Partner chain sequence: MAHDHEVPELLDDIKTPALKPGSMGHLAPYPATEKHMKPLGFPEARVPDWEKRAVEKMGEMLKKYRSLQVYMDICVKCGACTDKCHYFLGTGDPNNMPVQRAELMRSVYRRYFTVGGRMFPGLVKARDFDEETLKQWFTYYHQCSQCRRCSVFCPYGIDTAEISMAAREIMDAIGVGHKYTAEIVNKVHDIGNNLGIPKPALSGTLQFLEDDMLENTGHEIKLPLDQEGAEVLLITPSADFFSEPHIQSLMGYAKVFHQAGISYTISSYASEAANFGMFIGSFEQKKKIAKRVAEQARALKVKRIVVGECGHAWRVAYSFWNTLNGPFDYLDPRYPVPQHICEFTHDLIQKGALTFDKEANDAYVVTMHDSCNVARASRMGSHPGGQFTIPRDLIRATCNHFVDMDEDTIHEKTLCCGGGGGLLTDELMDLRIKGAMPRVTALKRVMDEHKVNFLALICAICKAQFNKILPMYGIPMDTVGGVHQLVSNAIQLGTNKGIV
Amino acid sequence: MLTFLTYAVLVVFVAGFVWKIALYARSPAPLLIPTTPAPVTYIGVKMRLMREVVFFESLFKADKLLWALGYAFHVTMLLVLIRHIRYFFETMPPYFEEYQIIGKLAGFAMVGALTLLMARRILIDRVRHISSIADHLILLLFLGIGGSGLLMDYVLRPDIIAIKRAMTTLWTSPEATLSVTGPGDVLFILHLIMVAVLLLIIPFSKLMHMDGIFFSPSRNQVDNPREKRHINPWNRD
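Structure requested: the chain above on its own, in the form predicted alone.
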């Protein structure tokens, strides 16, 4: 059952992700609308996209507080994900043990950043006004995943050996199962369900900004209206 559910979630995630990318790729850009000051060469556009993806450049210029919280969340989430690699392989390099403390600290920082992002949406009037129910639910889902992870680390510890055995045999054994023997194991199953829900909604929510940034006309266009005429794709015929 665990194997079936895992494959089903991954199929929906991958299919939805590819479908959304194809949709973005087919969407025409009728106007030349790069946000100025914009690069005038294709190399400049690539560098601009790199700075957006790696450093959140435009967000830094627009809102320093949101940039600090958002950047902290994304970086610490990456560190936490790296720490989770150990659950999918039987053996890990010796230095990976030293990384565990970094991953644990990143977990606290991630939940802290998410809590402040939620407080920002609730306490700041202009942000609360433009926040939808989906915005709050996505933040709550991330908080649930991060919070349950910390609880499993420090309060209700599940059977880590059984979990690792199930995860490492997930792709090779259709009979891979998780035993429930205590509150920690129940918490892990809830944690796993929330991760599955997150993967299912990513292709159909604003979380697709992770890929949509590359298709944004205001970011991926060259500012060369005098050198090259921009033809509206709708008017090619």
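Moving from the form predicted alone to the form predicted together with its partner chain:
Single chain only below; no partners, no other molecules.
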């Protein structure tokens, strides 16, 4: 059951993701529309995209507070995800022990940043105005995932050994299952369900920004219309 569900979720996630990337990659760009000043070389464009993805360059120009919160959230999420590697492997290299503390701090910072992002969405009238229920729910989902993670770490510890066994075996053995012996285990199942929901909605929601940025013509085009003729694929002559 667990194995089947895991694979089902992953299939939807991967298929949806690939479908969206293919959709973006296949849709034509009739004209050159980079937001200028833009790089005049291909390498320059790679650098521009890199700065957007790694530093959130444009957001930094726009709004320092939002940049700080958004950046904190994304970076800490990455750190927390890295910490999760250990749940999927039987043995971990010893230096990974040192990483625990970073991962734990990141967990708190992530939930903190999310709370502030949520507060911002509710308190700033402009941002509240543009938000749909879905926008709030997505934040709540992240908060739920992060919050349940912290709770498991510090308050209601689930049976980590059993979970780790399930996580390492479920890929190959359909018998893998999760036992519920205490409230911590319930919490874990909740955590897992929320992650599954998240994976399921990624390809069908605004969370596709993670790869959409690479296809945004205003950011990924070289500013060289005079030097090199750009052809409109649906109007070639």
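Positions refer to the first chain, counted from 1. If you superpose the two forms and keep the largest set of C-alpha atoms that fall within 1.5 Å, you have the rigid core. Because the structure is predicted, anything quoted here is derived from the model rather than measured.
Annotation: Cα of N224 displaced by at least 2 Å between these two forms, core superposition.
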